[in-house]
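As a starting point, one isolated chain is supplied in structure tokens, in the form predicted alone.
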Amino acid sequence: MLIKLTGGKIYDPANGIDGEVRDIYVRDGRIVNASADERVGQEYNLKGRVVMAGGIDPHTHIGGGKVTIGRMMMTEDHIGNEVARTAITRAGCGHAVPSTLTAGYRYAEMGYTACFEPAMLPANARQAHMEMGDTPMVDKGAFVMLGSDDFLLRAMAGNKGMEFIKDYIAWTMHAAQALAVKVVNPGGISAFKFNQRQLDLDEKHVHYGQSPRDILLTLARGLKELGVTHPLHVHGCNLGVPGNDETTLATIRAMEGLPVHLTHVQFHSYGTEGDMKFSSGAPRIAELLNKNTNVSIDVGQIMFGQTCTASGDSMRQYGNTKSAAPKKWVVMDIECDAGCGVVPMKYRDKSFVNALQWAIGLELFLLVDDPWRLFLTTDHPNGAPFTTYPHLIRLLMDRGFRNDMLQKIHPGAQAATILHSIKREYSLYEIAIMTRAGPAKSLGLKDRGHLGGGASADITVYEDKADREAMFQVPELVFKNGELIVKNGVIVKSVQGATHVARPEYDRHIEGPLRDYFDRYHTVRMSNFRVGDDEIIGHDKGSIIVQPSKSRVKAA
């Protein structure tokens, strides 16, 4: 059946369409170029409505052990946030760390159709995929964590060479069913196990003798030569530490022009100026980002209220335990891979530090010139739940509203930020880049994030309201693969999204040393470590979309 969406204002940056009134045709779940005389089976009149592709969240913690720990710890988060079962949806709960079901429903109700878990440990990949498989409505995928894993650090220390390391990276991506690779506090999670309490960019790991710079360059080069689309996804050194703006600047310079994505940069943009020895490094970082087109970022905006931080960065999470609210936390080691830390957090607008963190994130959004290299995130749930996105969008689009909110925060933070002097207001076109076209391009999702012919018919329709928060909070219509799944913010059909993976080539000879390593050091056999296609397709009732492979490049 041919479906026609008539007369909407289309915002489709991937195809250069900025608010033009056009018709969209959908057949068999795809956007098609239909002729005017073709018979239409169903038509939606979208006159005056804003039409975008389905939203894409490139960094949200929706699966894996740390999220499960957060759900178990935060019993307070469930009370008052229960969701009753309906004829279409199942029961759930949670706000900061919602259940899998609730997370999928809330994303869809907000107009999002794809979400990506950015920190999947290889040893925990099976659980992560089970949780993502239990998250309805949205496509998903995960970035596998490397950089503190014992096998990689041994290989680097033993000068095994780039081809060996590339084979290991690619094998791990296959085994974990990953779309990309993430590094968290490169080498730092491992160093914490050897009683190091910090690891700066050029500081050597006490046991392996490798620095974070060494690890970053090795992984970034490996991914580029393997042809993986999304660049190395980097959670840098010294998260949350005053003075880490210098580390972030040094990290950008250290990448030698290699493609890299720096994540939740707000948490890495802190200076040491002023009486409180805490200041904004956002202007300097934004200036350098604007000059280095090999670097993309997401912000990790904090929003005021209760949330729960959940990270593989056990070193830094251990340091954050003193700020836990409520006072409980978990920090743990995970086999030979890495570790994790879960620390509840409540951000307060009357706290100088929290208020300045809020302002720093907004400074980054407003000072980075290119929205194609800047993605809208709160590092859910670390900075705030993803359900705060509509409020964040209004802050970016409405300077008057932003300045009103600025007047409510700690006076010292108001004086320490340049936010009041920034006149920039985001357009709908730029919001569509940051939340749709940009993430799709970065992740290599060729048929997502746009409304051109052949694209998957993931489409969101909004009423064009002056109050942008209200507009983005409750879309009128959301289509997933051409099926209407949300109407006026209410789920009308429950669907299961696909899992996106990348499978770069590798030499199977790597399996010999890996098998020996597993037999000696791991508690599971290598054959049981690998997540099979059938586990995602059968057990999780899903499907797999394999990103087309690029040609592998030999190391220089």
Second form
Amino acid sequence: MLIKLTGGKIYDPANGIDGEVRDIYVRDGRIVNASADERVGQEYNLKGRVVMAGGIDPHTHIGGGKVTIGRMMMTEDHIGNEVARTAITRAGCGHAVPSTLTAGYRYAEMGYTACFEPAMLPANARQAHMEMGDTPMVDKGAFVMLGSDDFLLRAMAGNKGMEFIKDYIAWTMHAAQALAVKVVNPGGISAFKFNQRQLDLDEKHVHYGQSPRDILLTLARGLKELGVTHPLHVHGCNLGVPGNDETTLATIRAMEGLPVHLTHVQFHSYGTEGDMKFSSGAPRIAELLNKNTNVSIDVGQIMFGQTCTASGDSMRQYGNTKSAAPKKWVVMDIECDAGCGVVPMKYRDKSFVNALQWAIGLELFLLVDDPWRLFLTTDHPNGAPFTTYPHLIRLLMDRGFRNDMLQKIHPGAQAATILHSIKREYSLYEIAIMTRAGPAKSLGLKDRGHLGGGASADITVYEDKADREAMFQVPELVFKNGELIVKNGVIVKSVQGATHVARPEYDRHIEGPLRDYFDRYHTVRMSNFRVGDDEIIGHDKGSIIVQPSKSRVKAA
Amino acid sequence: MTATKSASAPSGSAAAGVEENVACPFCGILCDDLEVERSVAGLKVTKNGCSLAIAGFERPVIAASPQIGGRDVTLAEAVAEAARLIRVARLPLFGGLGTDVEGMRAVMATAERAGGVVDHAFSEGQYRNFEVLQTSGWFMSTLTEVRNRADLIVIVGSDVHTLHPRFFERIVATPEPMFLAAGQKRTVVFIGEGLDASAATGGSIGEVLTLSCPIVAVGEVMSALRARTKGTPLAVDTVAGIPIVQIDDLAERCRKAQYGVMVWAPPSLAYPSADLTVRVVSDLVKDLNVTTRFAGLALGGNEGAVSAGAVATWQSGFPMRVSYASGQPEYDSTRYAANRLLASGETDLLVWIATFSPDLTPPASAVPTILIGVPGMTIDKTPLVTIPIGTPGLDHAGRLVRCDNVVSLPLKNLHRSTLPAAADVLASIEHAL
Ligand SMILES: [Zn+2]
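Switching from the form predicted alone: structure of the form predicted in complex with the partner chain?
Starting with the chain above, the whole complex follows.
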């Protein structure tokens, strides 16, 4: 059946379309270039409506052990946020760390059709996929964490060479069913297990003698040479530590032009100026980012209120436990592979530090010129729950509103930010880049995030309201693979999204040393470590989309 | 009476052969290096089988028919009757929950639709941990990390060897931990009396010490240890019969450890307010991390208890003891405890799920029961409906979450029998509601 979406204002940056009135045709779940005389089975009159591709969140902690630790710990945050089942949706709960089912519904209700879990530990990959399997409505995928795993660090320390390491990276992506690779506090999670309490960019790991710089360059180079579309996704050193703006600047320079994505940069943009020895490093970082087109970022905006931080960065999360609110936390050392830390946090607008964190995030959004290299995130749930996105969009699009909000925060923080002087207001076109086209391009989702012929018909329709928060809160229509799933912000059909993975080439001989490593040291056999396609397709009732990688090239 | 009858075993479809790297679902540490041989006679563990694995894999399959009130019926009839009973029940209780991730997913979906309560047979033990996680949190480790890194392992009042017969072999006595220096041995300390230390020998194990005290006094000993670790004076010569010098010695060893681990198995701490013991151990671990590295390791989790808790948490937000009577999850760890609901009669129907061991029988109560269990379960009162089901990892594929709540393992289909999966039976019931 041919579906026609008639007369909407189309914001499709991937195809250079900025608010033109156009018709969109959908057949068999895809957007098609139909001719005007074909018989239309169903028509939606979208006159005056804003039409975008479905939203894509490139960094949101929705699945995996640490999220479930957060769910288990945050009982008091669930109370009052329970959700009853309906004829078509399951029950659930949650605000800061919603249940899997509720998270999927909330994303769809907000016009999002794809979400990516950025911190899947290889050792926990199976559970991450199970949880994503129980996250309905949206497509999903995950970035597998490397960089504090003993196999890699041993290989680097033992000079095994780039081809060996690339085989291992690619093998791990296959085994964990990953779309991309993330590094978290490079080497630091492992160093913490050896009782190192910090690991700066050029500080050496006591056991392996490698520095974060060595690890970053090895992984970034490895992924580039493997042809993986999404560059190394970097959660840098010294998260949350005042003075880490210098680390971030040094990290950008350290990449030597290699493609890299720096995540939740807000948490890495803290200076040490002022009476409180806490200041904004955002202007300097944005200036350097504007000059380094090899680097993309997402912000990790904080919003005021209760949340729960969940990170693979056990070292820094342990450091943050003193700020836990309520006073409870979980930190773990995991499987000679990784770690995690789950720390509840309540950001208060009357706290100087929290208020300035808020302003720093907004400064980054507004000072980085190129929206193709900047993605809209709160690092859910670390900065705030993803359900705050409509509010965040309004802050970016509406200077008057932003300045009103600015007046409510701690006066010291108001004085310490240049936010009030920034005139920039995001356009709908730029919002569509940051929340759709940019993430799709960066992640290598070739048929997502745009509205051209051949694209998957993941489409969101908004009423063009002056109040952008209200507009983005309740989309009028959301289509997933051409099916209407949300109407006026309410789920009308429950669907199961696909899992996106990338499968770069590797030499099977890597399984020799890997099997030996698993047999000697691990408690899981190599063959059982691997997450099978049948698990995602059979047990999780999902499907797998293999996104293309470029062909592998030899080390330079 | 028994809910089963003897007849020829419903054998699986696959040919005879040997399966390697088989994961064992019969305890919470999920060893996955077993070799299992399949023949017409059934399964035989030919490598790396412990007593629990051998008992589980080699248990003969008894042919059993679905029954209504003790009378053989077809599976479809049993499913329809189970659905009818659940539909008319005021507050159905889904208990036992000895099943895999897929089975637990089906339990949650069914309980939700039926407006029922979920609680696992081993919740009493699990809540000794949940209470601490929900009120103060902790610093934990996992099996592979401990195996390669720990130079001091303290077993806190738990009979680990009985619950997990290969724990010492695989995690503690392992011949070449990655991070112990050449020739370095690890110290193992047992706190509590009557703990089987026979497996704490060989490999990388050096000294083995025991601080003997009654299990109920372990919490008191750990509190004293915590105080002495912080240098707080104690005006006593002994604590629960243990000379204070021994406690001081252990405090010193803890402070000097490079990576120490406190190990406990919640089912072993079977005394009132044992969550306070878990709390003091967790707080001690937190204290020690100020200067050195230390972590906890919680074991237990047999009968799918960890998987049940994980699935319930990610789907409902709560680890167990959730009621869907109002349509939305309502959490109350006291009110919705299975034993309390059964004793008070607040539940009028028990739906008991046991896919691993025939020994996981429902507690005695007056409440009518639907039994979705492995063949061979002996229970006092004839269930209203009995549906024999297979075991994940023997009769069908599945997944389980390990005791450390991080690693999960795939369970193979060894084609032992054609008994249906609990997940499929429950899905049929849910469909018929
Ligand atoms: Zn993150």
